[in-house]
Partner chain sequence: MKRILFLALAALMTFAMVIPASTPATAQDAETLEIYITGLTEDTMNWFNDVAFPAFQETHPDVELEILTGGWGDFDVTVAGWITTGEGPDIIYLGSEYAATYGTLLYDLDPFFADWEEWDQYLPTAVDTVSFDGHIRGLPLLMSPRPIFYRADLMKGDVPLTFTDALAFAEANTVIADNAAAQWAFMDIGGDLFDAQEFIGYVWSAGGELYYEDGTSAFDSDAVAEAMQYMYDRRRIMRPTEDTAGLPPIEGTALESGIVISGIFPMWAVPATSDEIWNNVTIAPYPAGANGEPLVQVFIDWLSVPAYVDDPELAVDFLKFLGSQEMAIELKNVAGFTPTRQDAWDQIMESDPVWAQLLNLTVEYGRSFSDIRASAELRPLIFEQMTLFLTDQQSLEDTQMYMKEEYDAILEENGYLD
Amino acid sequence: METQARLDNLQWSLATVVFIIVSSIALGFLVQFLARLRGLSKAEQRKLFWGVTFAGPWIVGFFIFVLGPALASLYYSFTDYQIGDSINWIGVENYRNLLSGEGRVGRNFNKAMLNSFYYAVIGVPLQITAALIMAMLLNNEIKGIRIFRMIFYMPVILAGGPAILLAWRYMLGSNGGFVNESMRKMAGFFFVFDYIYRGFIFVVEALNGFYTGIVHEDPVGPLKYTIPAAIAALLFLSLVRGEWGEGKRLLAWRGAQILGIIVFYSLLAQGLIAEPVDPSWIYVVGIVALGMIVLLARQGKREVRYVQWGALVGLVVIALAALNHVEFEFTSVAFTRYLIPLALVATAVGGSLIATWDRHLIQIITATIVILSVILFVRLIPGQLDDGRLNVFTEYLTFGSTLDTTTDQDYLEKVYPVASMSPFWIYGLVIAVLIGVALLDETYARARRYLATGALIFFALFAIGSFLDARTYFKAFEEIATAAGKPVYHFALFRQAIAAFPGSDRVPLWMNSELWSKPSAILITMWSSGAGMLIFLAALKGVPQSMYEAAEVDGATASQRFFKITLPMISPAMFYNIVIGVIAALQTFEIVYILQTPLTRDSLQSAAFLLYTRTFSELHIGEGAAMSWILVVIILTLTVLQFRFSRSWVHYEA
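Is it possible to get the structure of the chain by itself, in the form predicted together with its partner chain?
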């Protein structure tokens, strides 16, 4: 029996080796054949043959083990594949369910994505700060420095291990755990530390309580306007302060681009979940595509062809998606709603493909963009900007309220979110003004200043006004619950956290509370940030000492030397750590798997963990595959954006 098993293994191993050799050589011949067809010289053909043959094992492995499964998973994402059932093609239904955030799976996916973003947005900066501090400490030439470096690096090897994660569970025990006991002792010795410690508990619990409310989709009321308005106010404050320069123009562009991408993806997700596809999407695709075509064509870039063909493919997809759901008759309203914009955009894009580029063509396409924008705007007004929804501007600029009644919980939870203006209009306004500021050159310096200052005042007043209204909104829940003699469930954890400043007997409940589970996970990743530390250490070693000496001679302070010399010089290392850190944070898995308890499972659950459970525990392969592809798109987009924006702050030459 055992001998037979060994024989089987041996035969399969041999057959695998033979297969790899044969397929590699076959691949070599194929490439050589293609080279001959292209008329390459004999020497070139020989070179290609041997090159591809030796790279063959990797290429074959890539096709079999990477590309094959990836394509299979892409196919499954469009099916209802569930183990034990037949596989049926269901189009974008899985994506629609996940992106709509509706139903248990959609809601969980939303939560998991928000948790993953938390790990990326809060965790990665803290991890990088910890790594940089450690690297700077270890960059000193003291006795036994190699031992210290080893000690600081050790957690990288240990951190993912279940035993260490279980040890952390003990260390983070709420009662008698090493971390809490140490903090308690220190608080007992120094009363100042006691206040700092309790303040820390208050801040962490309040912030996480609020975040938990957002994750649980508790309605935020007018706060939905405060956030974009506050972001805009901060951006315009940076633009207004000091002298105008290239850096500020870039800031305005980058701000518009980042907000634009967020809005575009959110709208795209909403467009995907609409059934049938909203005809507005034809206008959006048309405006974006034609805009890009004009910009690229003016710069004479070859990429314009990709956009043109991409736009045509997009239009065909939308047309097919619409055909799938709408009953078409040549006289029907539905037909004209789709046909007119499709024809308009297709003609413009198709024309740009055929015609020669000159001033007239640009003018025609620009006019088409303007017409499409006006139609789109008019289309969106019903249900978006009518029925008094626009009064948010007048009310908030005068610190008024947009709430009709504050004593009806149904109104607060169901009516107000629908009957009020979408915050996307605020984002759109911010983007438009940012682009305006960025486009105005030195000829219009004064107009630019007025525009930026006006925007600062407008958005600051709007942020304050909406914040005051949000307070009324939040208080209304409390008043309604008090009148009914019931607890307040709206942003419950946030309310519990801010009800009173923590007493001296309070400790963080690291592993037992939704408020502390994510900070616990981040604390462990900070502890194991030795890999980033090594990268920083190598970069720090590369900073020439002469630069510091010259700066010292010029009278630069320590902080000036850090911010003006060290940080720019190690920016490539910083960039690498951020890219790797964000990808790792969005793929957080082991920590969630081991640290979760029934009560913290939801608050810890990451996107990677959810797709694992949906696929392998709940056996819904189709939905699991769709989750993984959404995650791929998000990670790719974030990585591309980081590379794009890195040009302004990453310096590769000393």
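Residue numbers count along the first chain shown, from 1. In this text, the rigid core denotes the largest set of C-alpha atoms whose superposition between the two forms falls within 1.5 Å. Here the structure is a predicted model, which is why all the values come from computation and not from measurement. First, how it differs from the form predicted on its own.
- The two forms, fitted on the rigid core, differ between the two forms by less than 2 Å at the CA of residue 597.
- Core-aligned CA deviation for residue 354 between the two forms: 2 Å or greater.
- When two forms of a protein are overlaid on their rigid core, residues whose CA moves 2 Å or more are considered shifted, and residue 45 is one of them between the two forms.
For comparison with the form predicted together with its partner chain, produce the structure of the form predicted on its own.
Here you get just the chain by itself.
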């Protein structure tokens, strides 16, 4: 039996070698044949034949082990495939459940994605900061510097191993763990460090408690207005301060683009995959596409063709999705709700594709955008203007309240979230003002400043008013719970964290609390920042010392030399580390797999870990494939945005 098994292995090995050789030669002949059809010389044909033949093993392996499984997973994502059951086509049902947060899996996926964004938004800047500090420390020619470089880089080699991660799990133990014991002893020796240590515990628990309350199922009430309004106020504050320049115009334009993409993906998750597709989305696609067409055409860019054809393809997809759910009768009301906007938008986009660009065509398209916007606004009136929903703006600007009652818990938890104004109005208003600020040139400099200043005042007052209303909202929960003699579960972790300043006996509960699970993962990634450190160190070596000497002669301080010379010169390395760090953060897996405990599983799990669990543990291949493609789209979008927006701050040598 053992001899037969060895013979079988030998036969399969020989068959694999023969397959690789034959497929590589066949691929070479195919390329040679195509080269002959294109009329290339025999010498060029021989070069292509031998080049492709020797590269054949990699090319064939790519098609078999990369492209093939990727296409298979894309197909599985549209099915209900489970191992052991038959495969049935279900369309976008998996994507609909995941993106809309329906069911247990949908809710878990949303939480996992938020955890992954936490690792990217919080962890990547801390990791890059740690790498840059280490690189600057090692960028000194002192005795024994090579030993220090080896020590600083060693965690990169060790960090990915399960043994090291298990060691970290024991070191981060709440009782007797090396990290906590070391911190407590240092706090006992130095009273200043004791206050810093307890302040660190207070800040981390407060921030993570607030984050947990926001992303979990607790109703956030007016806070859903406070956060975007505060972000908008900070953005317009940066535009108002100082002199206006091209950098600020770029900031306004790119801010509008980023917010627009976020809003688009949010609306995509909620509306475009709805069943059936709402006709309002036809108007949305038309407004966005025609607006981009006008802007790109005025700038004379070739990308306008891609937008035109992409809009037409999008309209076809919407039409097919709609026809799948309505009766195919031209006289039916259901069909005309789709036919009229489709005809209007398709005519405008198709006309821009075949017509000659001149001033009259731009005016016609602009008028079409205005008409579509008015129609879309009228369609939104039944959903957003009924019961005075948009009175939120006037109430918060005058520091009023939008709460009808503060004594009914059902109203606060169920009625208010549904009956209140959508926060998308705020995002849309911010995008519109940013576009206006970016488009106003120096001829309208005063109007531009008035617009930015007015937006700053508006959103600042709106943020303050909504925050005061949020305090009333959360206080109402406390009063209701107190009257009923029950504990307050609403934002319980945040309330517990800020109830009192930590005492001297408090320690971080790294492995036992959802307030500390994600910081523990980030701590380990910061410890293993040696790869980024190496990139920064190479970049620092390339900064000419003469630039520092000239700046020092001119009286520049150390901070000025760092921000004006060091950072611009190492910006390519910074950009590389940011791109790689964000991709790695969104794919976090090993740390979650090793560090998770029953108490921290939900708060620690990332999208990649949930994908693994759903696919290989629970054997739901279709849902796991859909998760993987959603993650691919997000990573691809973020990477493209980083490359696009890097041109303004990444400086390459000529």
